[in-house]
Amino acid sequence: MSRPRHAAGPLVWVLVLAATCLLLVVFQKVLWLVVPFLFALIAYYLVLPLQRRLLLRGVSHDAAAVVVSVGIFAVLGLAMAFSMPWFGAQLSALQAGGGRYLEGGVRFLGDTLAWLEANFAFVARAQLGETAMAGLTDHIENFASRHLAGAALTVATWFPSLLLVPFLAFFMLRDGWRFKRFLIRAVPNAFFERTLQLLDQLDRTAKGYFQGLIKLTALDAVCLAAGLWLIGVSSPLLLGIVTAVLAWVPYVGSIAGCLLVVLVAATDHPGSPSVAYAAIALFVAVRLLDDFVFMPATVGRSLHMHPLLTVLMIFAGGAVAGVAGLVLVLPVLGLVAVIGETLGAVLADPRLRARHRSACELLRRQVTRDLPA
């Protein structure tokens, strides 16, 4: 007769959500370490299959970690050496035309507002176009003095911490199994099996999420680049990659990427606003593909959560930790949920608790056997 399976109840999920929000607040204070650690995890799960292939061929664990790390660094170095001229040319073109793109975006917005005022009386009465254009012009004129210095300081502050990424990824490859063994040795024997199950679930959840995130980014980049190329926007591949990476920040990143592409489209085709509208339609189509096709097939497989819960937690993450919370909330929620469900099942299992009490009693008798009563 099989034993009943003890599942986590609503109290466990309340604690999971509270713990997720608390962790997001803490992580916001140590972003200099959390962000490199996340990038290192992505790199670790991307190259882990290569290391396992070497292990199956008889290579030692440490040697496999060294070979994979050196090989990946060499490949990335060659890729950067050959691609930097192209990326440099694309970025230089975008940077040189930065003011021109802003002017094109302002012109496109002015034309759109003028069309709305001409066709809708309530928009004309509200003088929306005049108010919006005045505020936008003031913001553009003072953008450099308000934001460029702070942006440069932020980049200079973050650059040293990003150098931790390759070192963290290497030590994850080399010593990750040692850390797992260290944790397992500290667990009482009664909970040993559940601990192994917990570590395996954590590993599979993180692996599925980060590998799914890379697949999702690649699919978004290909779809966006192909669509931008079809509608005639310049630098479609670069814009597709940049906007796909920006989409890692839920909602805010997608809006920023859409605005970037609309600026380029409006500038490339000043007399044809339909191209900018086509770019907006393309983003809407890709977002729908993400929600209903790409996301369930990639990232969604690793989280196994109701869509309503994920949406609510995204808003909660943004409320408690800002942009950092938007980026971190889904992976943190996935890992905390696995830990909470496992611990809840353990605490709800009377047989496991009885085994632990019995083991403690046997140990007490063994160590006090030769002591006087």
The other form holds:
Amino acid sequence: MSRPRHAAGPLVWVLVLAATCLLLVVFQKVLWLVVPFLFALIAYYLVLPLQRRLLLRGVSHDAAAVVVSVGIFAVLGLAMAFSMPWFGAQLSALQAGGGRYLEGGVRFLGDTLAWLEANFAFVARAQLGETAMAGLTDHIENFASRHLAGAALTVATWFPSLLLVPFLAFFMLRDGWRFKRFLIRAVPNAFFERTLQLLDQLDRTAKGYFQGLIKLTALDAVCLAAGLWLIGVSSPLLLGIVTAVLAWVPYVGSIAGCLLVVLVAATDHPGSPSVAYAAIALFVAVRLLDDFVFMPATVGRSLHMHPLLTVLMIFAGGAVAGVAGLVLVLPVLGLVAVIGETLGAVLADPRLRARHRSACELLRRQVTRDLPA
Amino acid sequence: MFRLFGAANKPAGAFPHLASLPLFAGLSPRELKIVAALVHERGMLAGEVIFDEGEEGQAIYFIHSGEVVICRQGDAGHPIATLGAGAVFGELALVDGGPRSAQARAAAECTLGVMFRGDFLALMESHAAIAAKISFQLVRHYAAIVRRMTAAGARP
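Can I have the other form now, the form predicted in complex with its partner chain, not the form predicted on its own?
Now the complete complex, all chains and molecules, led by this one.
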């Protein structure tokens, strides 16, 4: 993404960081709207190239939005119809083996802790294995009574708002350009070109981020699935997709994905912990590949942030808005940074402000020409 | 309320104006419709500065009605050129996005069509037929400028 040529000062950056944190706090309060909006944005930027192709063939915006939406629904419907038996089989296998996978994971953890106690005296003295296993057993035994009702309620609350996703995506496709023109019409002539540039950069940043996220997820899923298939873990593709999607939540999602993979690996091969260790090694390798190769080539390219600032803002996002903050902080920071930098450059330009004042004066003179002084 | 983004945003408003511009000569009605969707309309008051010399060029302008003078910065009394309806200016920005070579100012109240450089470049990248036709007209336009400058230089 090309940045405005006018470098933003420290004041602009302080305001950008403060605005990002404030927005995250606000977004956390209206998460029921922000999450569907986020998914709709991802869907919108995913199908936007298709709509652009139709527009460039002379199809109107409205017709292109309808054709693309109907086409996507038809393709998704067919894909679901064909993959339902496979997904059903995978899900019922997971459901049937859920308890088995949990037991396998606990057994793997117990074996690992026992090995650590046998080999390291300080671990044995701390009775790490006994303490950890007691806590874990208590958590597993009471998990259903403590969390299941809450989880069911959360799903019931979220389901209606997630139904908004296709509607929001459709209206973004159909009316997004109208909204952009509507905004542009309100901009004074003096700031017009710079505002066009701002909207273009916003669009490029959001498009780069969300399309990059999809590419990153696909790359992660393929690498993990290939690796898991090579080391002999069952359902490698499903596990690859689930763990790649979980990685949308920085840190927390990656840990959850790794735990899932280890549970499955430890249960599939109870006699050989080396498979579970290989799965952990694979996960670490894919994460490193993700952070240093895939991320800079996909999502990172759209944000152009200093890595230290990115990491600090992820922690800040988590601190002010929890898991939602972790997920939202990077796209919000990217967009607020573009708005802040460009607005800073526009409003701090004395020539543009003077031109705007001059235009206002011209207008005032024109409309008061026939009025007594 | 439900007409919020309605008729005022219809791109077809610029359609008849664009058809009369030499830059878009040769485009079919369907291609003109595609280009019109990318053009914004702006109204300027007499004396209003459209862009300054040295400013980063991000758009090309078409005069739908009215008159525009191209001059050195702040020297509107000695215009380099006076342009009327149908003329195009700011076109150098399309090629290099560099600084504006002169100031543009509305000599009379005018209506302009504006196309953002990013939209223009995206159109060039994605629509070969339109790209070829507009590029050819741009080359003709630049050739005419070079001829005029050469003739002016050769004059005693």
